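In structure tokens, the next block holds one chain alone, the form predicted on its own.
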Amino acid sequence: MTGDGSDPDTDSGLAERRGLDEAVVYQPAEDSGLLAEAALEEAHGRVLEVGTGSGWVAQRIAEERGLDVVGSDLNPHAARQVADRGVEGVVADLLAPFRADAFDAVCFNPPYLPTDPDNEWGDWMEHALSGGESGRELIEPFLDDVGRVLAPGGVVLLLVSSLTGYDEVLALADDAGFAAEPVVEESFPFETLTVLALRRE
């Protein structure tokens, strides 16, 4: 119950709190719908979307590719949004609760845009774009770890930004031990985004 005597879980409560949920989200964009669009010719099996913000894109590949889908995101706003789409819902630090072997495709469309530490603005909207100094903050911990998660056989699809340096991406995943294939790329006024497909040598 509020102060004024009011409970936060009436209707009116839950339909405040979803508003508020699409301004701390991260909506589809023009880097979501390259995921998409990779995701959809390369996934297959059991797939897990890594911080899948709105869930759009989990989504789509749930629905038109008819696989089974888990779109994970630390923010608790965003695993409410994609559940809110019929997809498995997960609160997660990257892919620290998944077990090894779990998922034959992963996909991520990281927060990727450097940032100066002394600009950070502390919300959920800064851990959906900010990439930290480098851009590469989250993608390096990333490469680390998926090849645990991912089972034999199986895909990562990166998305990756000009901003972030594509060849320092390249060598992590080289590090990581992976062969790196561009799947598709768009070029926009300021950056060029691509999604690699990552699969072991």
Second form
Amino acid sequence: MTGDGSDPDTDSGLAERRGLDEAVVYQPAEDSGLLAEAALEEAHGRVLEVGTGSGWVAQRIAEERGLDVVGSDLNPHAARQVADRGVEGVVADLLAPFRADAFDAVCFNPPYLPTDPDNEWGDWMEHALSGGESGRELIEPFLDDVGRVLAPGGVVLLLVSSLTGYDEVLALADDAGFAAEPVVEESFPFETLTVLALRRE
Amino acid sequence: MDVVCCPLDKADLDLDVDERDDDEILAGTLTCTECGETYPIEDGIPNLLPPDMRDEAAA
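Could the form predicted together with its partner chain be shown next, to go alongside the form predicted on its own?
All chains and molecules follow, beginning with the one already shown.
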């Protein structure tokens, strides 16, 4: 989330409708690239990307790894963008509508910017960026529930920013019964981004 | 899609198809076999938000 990033999207078929959706859907940036890199390395079997946004990461996993991928998002505009990319799209609140043991890999680039409650701005972009006061408001319920949908031997790929509190997220993962291991890491002027692979202890 | 369930009670969903294009379901309804709550499929995309969040998002 440190810059605008280049738009790696080359499919212009639905450009007009997508233009409309893009205004309200988080588009790929450095964090997306890092999550894709980790997912291409670690994902296997059936894959879920939570908070898929533009669907760019989900599409890369589906195409470059040939895996079955589902992209979910709270934002219906995002679910449509991922579906336009040929990935199965679902409108969902985090992991709520997914079955136990359904996925071998779950990827999540959460909204993580710590946001003062007085400065919440209340649109789809806020849902995509704001992690509440702590920056961890979505990470906590995600980690509480992800063990349920993860099949035996499954892996969670979670993007963490230093702005969100790396050690705090590690502690939450540990509480949820996961061992964490960094897969990729990159430093930017204002934050360090890490993708953690979480596996059941 | 065999990976989804009712977001409220995690029970199975029954699928009613209204519109189909080859293998893809374009429009239909998913109904919870336990609580009876219904979830729409529109434009090929199931909306599995719990009813209170769905209404909020539509507003």
